[in-house]
Structures are given as structure tokens and as C-alpha cells.
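Next up: just one chain, as C-alpha cells, the form predicted on its own.
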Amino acid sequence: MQIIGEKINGTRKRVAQAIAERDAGFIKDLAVRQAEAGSAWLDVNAGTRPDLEPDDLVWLIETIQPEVDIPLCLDSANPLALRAAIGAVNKTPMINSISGEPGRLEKILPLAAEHGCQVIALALDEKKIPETSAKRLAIISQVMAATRAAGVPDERVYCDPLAMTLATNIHSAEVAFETMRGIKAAFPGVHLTIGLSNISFGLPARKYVNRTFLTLAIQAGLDSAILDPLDREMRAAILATELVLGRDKHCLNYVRASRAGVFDESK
């Protein structure tokens, strides 16, 4: 299970302030702590106006890269910002994201193909987020046809079945799980990822919902997620789930994490 660290996101008030004020120290600290917590990528989202985003995204990259040795996940729907960002990275990045929306496929997919990037593919189109797993799978099938035509190998594609809040649809998690299973059956070479915290938006005590959803999602095939790597109990839940599902040979990851102090064993 690979973690995409979610915290460098300009839609968060404190991060937006740091970007506006060019507070490099704050951004560096977020990057280092997420990397040390085991992130495989750091999601980087400037969240600023389209005219500002290229410069802001490049500033974030240039601030982060000297501090960590992991690749970045460039989170933008702005092709100009993405092209500028790709020119600034040291390691081949992941691109977040493409979808069934024609504009994204036409303008962002070629960038991913040209630069050998991994890419997150969202199960939505220009209309709306489908309510059923069958409709989401149909969109993913269209996107996969496009990625294959562009020469992007299936193993570079991370399909996101979309987690919608349970607060407005109590069956949202079930739909996501069904979509995951359908994607893996149709395209066994792809990866699955998800923006984890969306599932609990608007609910109290969100961390409990997030952890439970993640555990069940791993069983449904999820092998990466955009989440808070600084949540120790979330990391513990991942390790315990992989152990129980027989994915931790000789229990090594679990035991090593325990020795490293990942688990709070005082409770």
C-alpha cells in the first residue's frame, strides 16, 4: 500500500498563506514530515488562479525537492501549470489527474505520455460523477482506451473510483468498492488509488470513518491512496490490514513498524 501525502494543498488555508507569502520553511517542514512518515509521493497542489498557478507550482517544487528524495504528484487540471512543473522536477512525477472529460484527455494525457508519467484517472466525465459503479466503470474503460492509444502502459495508470461523502449518500462506499473490483477485473494491470478523506466529508469524528473505509478498500484492491501520512493510527491500520490479508510476508513490515514505534501500544 503506497501513500500519496496530501498535505501540500493550496485549498488548505495555512498552505495557501504559505504559497502567497513564499513561506518556504512551512512548506519544507510539511514535505519532510510526510516523507519521513513513509509517503511514496507528495501531492503538490497550488490551488491558485490559472494565471498564477504555473509560477506557484514551480515555486512549490523548487522548495520541496532539495528537502526530500521522493517523486511528486502534480495535482492540477491546468496544462500550462503542468508543463511548467514537469520542466522543474528532478524525478518523473505522477500527474493528478485525467478523466473522461475530453479537455483533460486532449490536453493532459499527451503530457503524461510524452514524459513517461504515471497518471491518476478519475471515474467521471464532463457531465457529473456517476452514481452507479457500472457507469463509473464505463468511463474508466473509455479512459483506458485513450491511455493505451497514447502509449501509456496500464501499470502507469492509477484509477480513482471516487469516494463521495456518506453524508449525502449512505451507499457511497459500496459503490466505490464495486467500482474497484470491476476495474481490477477488467484491467488487472492498473493500480487503484483514491482521495480518502472525501468519504467522511461533513461527518463528525471523520478519522474513524476514514480508517474503516480504507481497510475495506484495501480488501477491494486499493493499493495506494491520497491521505494524511502523519496520522499514525491510519498508518497502523494499513499495516494491520495488509498483515491480516496475508500481504505481509513473515509479518516483517508489521513487526518492523512496531519496533520503530509506529503503533501506540500503551492503550
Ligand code: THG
Second form
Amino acid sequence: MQIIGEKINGTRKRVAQAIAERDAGFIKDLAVRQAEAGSAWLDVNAGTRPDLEPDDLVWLIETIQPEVDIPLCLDSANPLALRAAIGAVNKTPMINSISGEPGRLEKILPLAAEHGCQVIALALDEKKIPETSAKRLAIISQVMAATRAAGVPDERVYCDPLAMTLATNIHSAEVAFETMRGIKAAFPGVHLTIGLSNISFGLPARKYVNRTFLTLAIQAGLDSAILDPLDREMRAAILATELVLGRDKHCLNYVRASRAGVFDESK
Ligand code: THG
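In place of the form predicted on its own, output the structure of the form predicted together with (6S)-5,6,7,8-tetrahydrofolate.
Every chain and every other molecule in the complex is listed next, the one we just looked at coming first.
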């Protein structure tokens, strides 16, 4: 399971403040702690003001990059911000994201193809997020036709079936699982990812819902996720799920994590 650390996100109040005030210390600390907790990528989202986004994203990248050895996941729908960001990174980034929206395919997919980036493909189009897994799968099939035509290998595509909150649709987790299974059957070479915490938006005691959703999603084929790597119980759930599903040869990761104190509540 590859973790994309979610915490450097300008839609969070404290991060938005740090970006506005150019508080490098706050951002560096979030970067270092998420990297130390085993993230494979750090998601970087500069917030929702299009005019400021290119400069803010480049500032974030230049602030984070000297502190960590892992690549970044550029979380933006703004081609100008993404272009500026790709000029500032020193490791090939993941691009988050493209979708069935023609504008994103035309402007963002070529960037990913040209720079050899991994790319997240969302199962939505310009109309909306479809309710059914069949419609989400149809969009992913369209996007896959485009990534293949652009010369992006399937292994670089991370399909996101989309987690919508259970608070407004009690079947939204099932739809996500069905979509994942459909994607893996049609495109065995792709990866799957998901923004985990959306599933519990508006509910109490969200961590239980998030962890259970993650466990079942791993069984449905999920191999990466955008989540909070500083949530120790979440990491424990990932390790235990992979062990139980036979994906941890000789129980090595589980035993190593135990020795490293991952299960140790005093740490
Ligand atoms: N798919 C893809 N990318 C995504 C999402 C997705 N990027 C953004 C988002 N969804 C995932 N990232 C986050 C980052 C932070 C938080 C949630 C999702 C977060 N939320 C707090 C909470 O949920 O309680 C509230 C905010 C706060 O702490 O201030 O931290 O689905 N491809």
C-alpha cells in the first residue's frame, strides 16, 4: 500500500494561513512528519484561489523539497499552476488529477505524458459525479483511451473511483468498491487510489468509518490512498489488512513495523 500524505492542503484552515503568511516552518514540519511516517508521496494543494495558485504552489514545493526525499503529488486542476510546479520539482511528480472533463484531458494529460508523471484519473466528467459504478467505469474507460493515445503506460495511471460521503448516500462505499473491481478487471495494469476521508464527511467518530472503508477497499484492490499518515491506528489497519490478505510475505512488514514501534501507543 502506497500512502499519499494528505496534510499539506490549502483547503485546511491552518495550512491556508501558513501559505498566506509564508510560514515555512509549519509546512516543513508537516512534510517531514508525513515522510517519516512512511508516505510514498506528499500531496500538495495550494488552495482554491486561481490567481495566486501558481505562486503559492511553487512556494510550497520550494519549501518542502529540501526537507524530504520523496516525490510530490501535485493536487491541482489548474494547468498554469501545474506547469509552474513541474518546472520547480526535482523529482518526477504525480499529477492529481485528470478526469473525463475534456479541458483537463486536453491541458493536463499532455503535461503528464511529456514529463513521465504518474497521473490520477478521477471517475467524473464535466456533468457530475455519476451515481452508478457502470457510469464511473465508462468514464474511466474514456480516460484510459486518452492516456493510452498520449503514450502514458497503464502502470502510471492511478484510477480514483471517488469516495462520496455515506451521510448522504448509504451505498457510496459499495459503489466505490464495485467501480474498483470493474476497473481492475478491465485494466489490470493500472493502480487504484482514493481520497479516503471523504467517505465519512458529516458523520461522528469518522476514524472508525475511514479505517473500515480502507480495509474493505484494500480487498477490492486499492493499492494506494490519500490519507493522514500520522494516524497510527490507520497505519496499523493497513499493515494488518495486507497481512491477512496474504500480501505481506513472511509477515515481514508487519513484524518490522512492530519492531519500529508502529503499534506502540506510548510512541
Ligand atoms: N481524490 C483525489 N484527490 C483528493 C481527494 C480525492 N485531494 C483532496 C482530498 N480529496 C483528499 N485530501 C484531504 C486532505 C485533508 C483532509 C481531507 C482530505 C482533512 N480533512 C479534515 C477532516 O476531514 O476532518 C478537515 C480539515 C482540517 O483538518 O482542517 O484534513 O478524493 N484524487
